Amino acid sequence: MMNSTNNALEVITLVESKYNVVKTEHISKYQVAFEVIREDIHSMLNFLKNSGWKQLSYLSAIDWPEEDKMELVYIVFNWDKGVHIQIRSKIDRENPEMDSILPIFPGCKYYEREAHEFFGIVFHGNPDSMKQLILEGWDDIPPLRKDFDPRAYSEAHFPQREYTETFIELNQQESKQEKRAARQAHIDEVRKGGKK
């Protein structure tokens, strides 16, 4: 068998002999990603199946809205070759829109469901894609685009509250803010050349 790093180049020769390959990043001896076209995201993770890489180990996406984008990142796995396939490719972010990948993984089930909450992109052909997985009751933008402000969003669903500056010791504890708080002062005058 040959050693990862020669996987790793041998997987790039492989897939850019194939596909009109937009950025090849070799990552790692373990790890390769690809940029592609959306059309051909279907196709090459069949290829990739087909050539070893049976496991899908994520799927999720990273918003860009000064592009405009939302960008989809599969990670495949090749167990016989021990190394990672990032696919990348950008999708509209004001519709974003993905044919599922349900007939080739099905274990992607779960994972468009989580992108689609966290990110709001549709995944046609995955009947469940836009069933509440982990946030349940939420009523505002997905959580993880860069557009969602999170202080607005606690404002506006939790009342506010006010903290003092006093500790309140639990289980009849002794508080352990006077030796931490003494513990720095010390620091502090260690980095000043003081006593040690």
Partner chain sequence: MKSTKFSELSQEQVDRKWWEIGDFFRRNSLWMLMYCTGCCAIELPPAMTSAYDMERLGMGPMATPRQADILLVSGYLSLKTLRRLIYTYEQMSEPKYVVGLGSCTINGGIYHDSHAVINQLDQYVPVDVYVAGCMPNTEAVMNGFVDLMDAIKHKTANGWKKYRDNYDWYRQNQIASLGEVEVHDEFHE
Second form
Amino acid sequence: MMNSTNNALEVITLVESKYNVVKTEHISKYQVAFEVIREDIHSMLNFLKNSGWKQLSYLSAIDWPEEDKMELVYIVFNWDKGVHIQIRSKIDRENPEMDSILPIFPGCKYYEREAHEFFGIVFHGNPDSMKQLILEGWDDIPPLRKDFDPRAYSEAHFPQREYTETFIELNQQESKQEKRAARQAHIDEVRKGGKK
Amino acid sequence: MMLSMLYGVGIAFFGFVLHTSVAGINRKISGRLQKRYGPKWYQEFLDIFKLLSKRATSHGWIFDFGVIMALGGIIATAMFIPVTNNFLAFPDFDNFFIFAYLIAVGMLGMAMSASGSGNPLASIGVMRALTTMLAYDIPYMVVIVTIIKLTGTSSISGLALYQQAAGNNWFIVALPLGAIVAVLALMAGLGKKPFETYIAPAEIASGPLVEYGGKQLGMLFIMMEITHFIEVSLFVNLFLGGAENIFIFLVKYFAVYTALSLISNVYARFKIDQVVLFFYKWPLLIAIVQGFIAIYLGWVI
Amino acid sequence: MKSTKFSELSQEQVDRKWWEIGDFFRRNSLWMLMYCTGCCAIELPPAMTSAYDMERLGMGPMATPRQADILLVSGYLSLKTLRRLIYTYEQMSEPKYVVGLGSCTINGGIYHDSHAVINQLDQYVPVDVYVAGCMPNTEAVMNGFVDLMDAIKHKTANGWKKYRDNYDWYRQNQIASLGEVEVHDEFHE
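Given the form predicted alone above, produce the structure of the same protein in the form predicted together with its partner chain.
Let's see the whole complex now, leading with the same chain.
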């Protein structure tokens, strides 16, 4: 039986010895995260795939408007060691571009299309990456960018139900609770015969 | 002749009313089995009349014509059914092979119409229906031919009379192996659960019926009720000794159909290749063994 | 000997009588097409199985839009599903009814400010019965179906007529929100 804590540590030493890692996070027993520079991603994924991380679990992005950066996240998984590895890299936000990892993981085709649709990242080398996948006929900036306002979009595109004002009029009526309290006070007063 | 025709149409109508009621009662029974209250016993009538009251879309004349051909073909088949010994429209024309051929007219009408709709699921459903038919017909025919060889007649009412004359020696008892095959084939013919591959609502969206709505679907439901009536009555006449009067027929009919739907309630659906493999493996083997020991060895109980 | 006198019925009266007979069958045999896009769909299994047993009212699930009478929209609709929903609704054979489950179909519910989810279903297809709640409990769902049966009996469930008469208005709303109703993707071409 292999010890998975050791597996994670092994991965950290292995990767840090080969690549120039900006930041390493040992998130849990089964999860390790590396932040690397953009140019290292391809060779790193290639290396990890050859060492057993052969499943690309997810590919997505995070928008950081304060830093003016877009962060790409690749998650790969090893079925033998049970360790997820996240590889993160920050790219330019205004003009987000990345080379596709299609030659390494062919399954990234749809993830890249999704990332292009929701974040506007262009993946060079993926012929389908500009095609629409989930949003059909989208006519605004990519919706998962932080500067997109979903409420304004929703109000502009979808009719909102307008409610009549009856609720407010009802609220202006005399409160039944006050009446009830007054009645109860009167009953108490009568019961006590006017005595305190 | 005209009178016989009307009589035959009357038999088809009788079959429709009978089978729709029995199927409705069976829906109630299976509801009770699943600890539900179940629908009204006349729910199937309500469904059919509702469908007839709706507006329908057409997909071209083949689509409409095929439905009429299916219903007409099945009514024409049902006209020849001997319900009891005396309750039959054409006394000399109730040969088994008439049913075997005429029932195909209705089925082909439905296949033509479903293919005319242009929906790929309908084509898959029709293909599966024909494949299932091919699977269960061969063992079933072997058993029927055995019976015809033993009795020397292929008239349905003649076979029923033969069983009654021999002291109610029903073929379900006399040829037990063959009866098993016939029950399996009947379940496949009725589209009951383990062999329900061509309807498969969750898989191919009710197969051949996928594009029908409104009046055409109502007509196809009527056609299916009459088809089931034909198949169950043939079984009653071939294996349960027919009926001397109408009450015996009703009892036998209800018993057969209810038993089959009870069996089908506990099964899941086969895949189409499993259906074909199943029928070509065990029922075919059993049918041939039954034919051999009945005809060449003469071992009939 | 007296013979019974029948007063002459006009064509309209005869049509109405036939329509009432048809309504009797239609309200006792409602087949649903369950468009389970949202979480309210989880209320349907108890409604169908032995707890509440929808089949005793003559209702049941159907596999295709052509065969169904009710289009049951359970929960939120994204733009992508709304296109398919309109396709489905237009394929159903008349008379057809729409039941909207949950507050998402009424005013957007908890997705009222989402970029992908519409807020008001009855702007795009006519809705006959709404069942409010997030999510409505099963009694409320059953009550909604009984309400629909009452509405059919009293001839107030005529959303399908409204859709046919005001087709331009509905179409305009659909185009305003969706841009284009027709589906264009690699799987359809």
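For the two forms, the rigid core is made up of the largest set of C-alpha atoms that agree within 1.5 Å on superposition. Numbering follows the first chain given and starts at 1. Here the structure is a predicted model, which means the values were calculated and not measured.
message: Would residue 18 count as moving between the two forms, using a Cα shift of 2 angstroms or more after superposing the core as the test?
response: No; residue 18 is a residue whose C-alpha shifts by less than 2 Å between the two forms when the cores are overlaid.
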